[in-house]
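One chain comes next, on its own, written as structure tokens: the form predicted on its own.
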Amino acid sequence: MLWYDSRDWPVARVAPKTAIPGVPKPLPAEYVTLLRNGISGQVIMPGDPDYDQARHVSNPLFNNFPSAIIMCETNDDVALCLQVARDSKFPTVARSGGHSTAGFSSITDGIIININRMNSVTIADDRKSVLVGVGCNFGALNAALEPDNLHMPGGACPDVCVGGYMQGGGYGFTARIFGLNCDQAIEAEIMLTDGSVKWVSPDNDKDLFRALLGGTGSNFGVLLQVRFKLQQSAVFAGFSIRWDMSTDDGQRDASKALNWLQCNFIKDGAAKKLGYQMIWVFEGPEGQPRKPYLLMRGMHHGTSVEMMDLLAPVLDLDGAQLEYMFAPMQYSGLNKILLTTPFEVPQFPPNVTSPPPENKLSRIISRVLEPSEWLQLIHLFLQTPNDFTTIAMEIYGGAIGDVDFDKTVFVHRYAYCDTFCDVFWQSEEERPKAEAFIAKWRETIEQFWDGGVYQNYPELGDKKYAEHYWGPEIYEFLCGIKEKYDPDHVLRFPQGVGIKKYPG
């Protein structure tokens, strides 16, 4: 489990070495003393033994050098961090899991409020909801819920934490069945930058609550806990269907299948209990050339027989092969199978012992693409400079589209899918070709793109991020929330809300 779960790398989260170590702007001594004397957690400063490991995020592409990293364990710890941030005027970000695809959960010359240790899980007595500390990752959360056969839609990667994931929307295999992760939120506890704590919900500070549901983290305050509604079953059947794209006929079959799924399946009410993704990969046994495949992998909230009845018209499509199916089992086990069986997604060589740098590009698709248009993208995919490149289509429809527009600030829910391109490189010599490929993908998919980007997949350097994540109306709303609750921009990062009015 490499891409699937970064904790399983033999050498976890090791960033590339820098020729000249970064020297961050020093936090004045009086603030360092205040933190060291007042924090019940851990204060990590440049030069401390844990600093180099603590500054790293999941993607080694990002190599920031923060002025201070505070491992908070209590609300008082967070409050003291915010006091130091206000008084020192150092830019500050909150971090739960460190999975921001643009590296925004880290910062050079600023303060990181790390809330990873604030990770409690409390199931309500009636089993209808769970209160989760936002530093809790989905591996731990599922482990707490599944003994009671309870489920809350979450991420495919078990070391992603609740906080940033929920605030960006939150897509996973069961999102089509139950809705996005942010759609499960009932109420949230947030510490504002003045140190005050609010419980927000649709009935209490509803505009701030709405802004948290897709407005991304480190914008309005430090999220502490979220209460989520629970589904009373954590058991799902699973399947994998594949199309071999190594031949001209196979490529045409795959392009026709993608068009058919858009026209006949994604928004079909009969398939609402089916959550799935389309994944374009290269895979095969070690020591043999890897072949390109289009995979359809997913879960069904029901029996295996019901699942296969729903999938029958898909399996009738030219080139479709049932790779495997699984009888109903608990979510976390099935989630692992879908991303690692029979091969890792992507399938790195066995000699790769630390996570390679990665670049990701998200594009929302809201119109039906003709087979010829899908074929154009497939042909480009086959030109990738290495066989780690992965294209993933996170399929919307189902319960995702059942939520009213004004309940959250996730504006993409009525689209067909988010399609993202993920490229990797193992050395600096390989990097130019990988980045040239993703640039070509950007140029090619432009003609099919609706202008939206899934805000949980931010891209460093995106000057039109406000337009891509939210659009002008929602961004104006978010700027109003920012001005009300963090008028001094204590929390700020390159794509923060309110950096300037409608950037780009």
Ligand SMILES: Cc1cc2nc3c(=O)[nH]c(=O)nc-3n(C[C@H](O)[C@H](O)[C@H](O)COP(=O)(O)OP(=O)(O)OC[C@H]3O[C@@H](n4cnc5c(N)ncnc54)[C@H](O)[C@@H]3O)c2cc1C
Given for the second form:
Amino acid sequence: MLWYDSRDWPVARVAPKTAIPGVPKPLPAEYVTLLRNGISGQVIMPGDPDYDQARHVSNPLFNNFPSAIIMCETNDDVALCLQVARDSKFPTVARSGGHSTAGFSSITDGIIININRMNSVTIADDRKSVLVGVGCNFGALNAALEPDNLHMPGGACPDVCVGGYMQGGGYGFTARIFGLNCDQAIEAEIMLTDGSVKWVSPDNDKDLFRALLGGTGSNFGVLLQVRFKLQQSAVFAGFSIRWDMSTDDGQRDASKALNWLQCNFIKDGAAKKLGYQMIWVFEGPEGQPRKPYLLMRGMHHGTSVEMMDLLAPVLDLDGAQLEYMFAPMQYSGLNKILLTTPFEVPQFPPNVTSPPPENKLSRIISRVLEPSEWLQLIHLFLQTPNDFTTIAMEIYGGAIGDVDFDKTVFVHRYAYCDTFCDVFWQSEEERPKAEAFIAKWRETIEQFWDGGVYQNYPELGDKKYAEHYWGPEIYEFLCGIKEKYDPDHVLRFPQGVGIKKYPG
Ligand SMILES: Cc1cc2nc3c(=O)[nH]c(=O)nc-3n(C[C@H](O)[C@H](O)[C@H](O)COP(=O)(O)OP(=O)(O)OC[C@H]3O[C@@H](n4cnc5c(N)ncnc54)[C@H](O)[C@@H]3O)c2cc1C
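Pass me the form predicted together with the ligand as well; I've looked at the form predicted on its own already.
Every chain and every other molecule in the complex is listed next, the one we just looked at coming first.
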């Protein structure tokens, strides 16, 4: 996902105040006392001064009223939360960074186990691996790794945390070069819902370990720490190539380029050291009408000269313009440049003072689309009701496709790309138009869709999520793990594994 989203928003992220404050189902007093006396972190209950701040997630669309929010600081804190969850039978979810696109780390009438403060980073003496408390966000993690030129593939937004990200796969600019984030995991520490702690790896409960690599969060236990392998000497050259899509000729050129890239530039060969995404945006200087562009933005693990040699055939395509290139630098600086230069993606106007609500639709594409088919999608993009709509293609291939199927439950790795459509609205009046646009996008892209959805971009209303994220065989496997480790569904949310058997 492209939104860098680390603007210093003038209005902080606080869950919207509702006309009538939501009153969640109260947690019985005995449990409140147990938590208040036993937690070394912070217990936040409805009515507490920090409640509105703590109940929010990154997308203001989700406005839940939890019965209790526990900011855990130790394993004992997590164990006590799980004890209360078990005994009270209140539905419970974990939260790390609060960036779930369907708001799944929030819950009304339930308990949130927030492990955001459990965020230690320990680099091994040999610099080959790092142990991360999964409440750590990518901004902090990169700040710890980059002084030593170390890298672990992460995503776009520095506020996203390892906890949710890794369990959904984890895509970013360097995923084609080194693999997805979950492909870097060596071992993981998880607290099961009975309160026991387990270290899992390919040698120690390989099935549970596999389930954590793409099986999504709040299913099998509370993830505490993950040891990841590290890439050494990791600096990347960067580039942006753009196609102006404001004219008929420009739209045709862009559609041909999209098809050419699919046919020539995706899966193998030298381009394996190149990670890139195709972004459809409206942008331009403030105060002037925005223009539609197709952007190809990426990173190369090598020199600028090698990168420009690789890109030469792309730059020969009709309409392609080199917007910029950068000499090798570390991931976080280049990631920020690619997503904010010359304009932020998407480009919100200065009068937007708090993060706008957002809806997202992910669709995995596995086949080559003809230029005429890309053109159909481009024409639809140009009908968006506002300039913030962003379409992006997270290109797979490279190291993503090199990992054996049975190592993880990320089943989309052999596809061409994930394509997502992001709509935003600034007022309730704008909302129906934005939603109508995403509905039209859903209908139009159906014919090109392979049936998969990237599980890190969940959509709240998706009833067929099990089929879309994993397919029947892997879902059965995951249901078996759920039955083994959380048979009473202490952790549960609308798209939980096996949840149909235990609704509510
Ligand atoms: C602005 C923005 C940019 C993004 N950019 C990218 C990107 O570039 N690439 C990409 O792949 N994805 C991206 N995402 C999606 C992101 O990877 C997922 O939303 C991810 O799940 C967020 O993890 P989190 O810990 O921050 O969120 P949370 O909302 O805290 O967690 C997400 C899910 O995991 C569960 N969970 C969290 N922590 C734990 C834990 N410790 N144990 C068990 N379950 C847990 C939660 O209950 C929830 O279901 C982006 C999202 C946003 C909002």
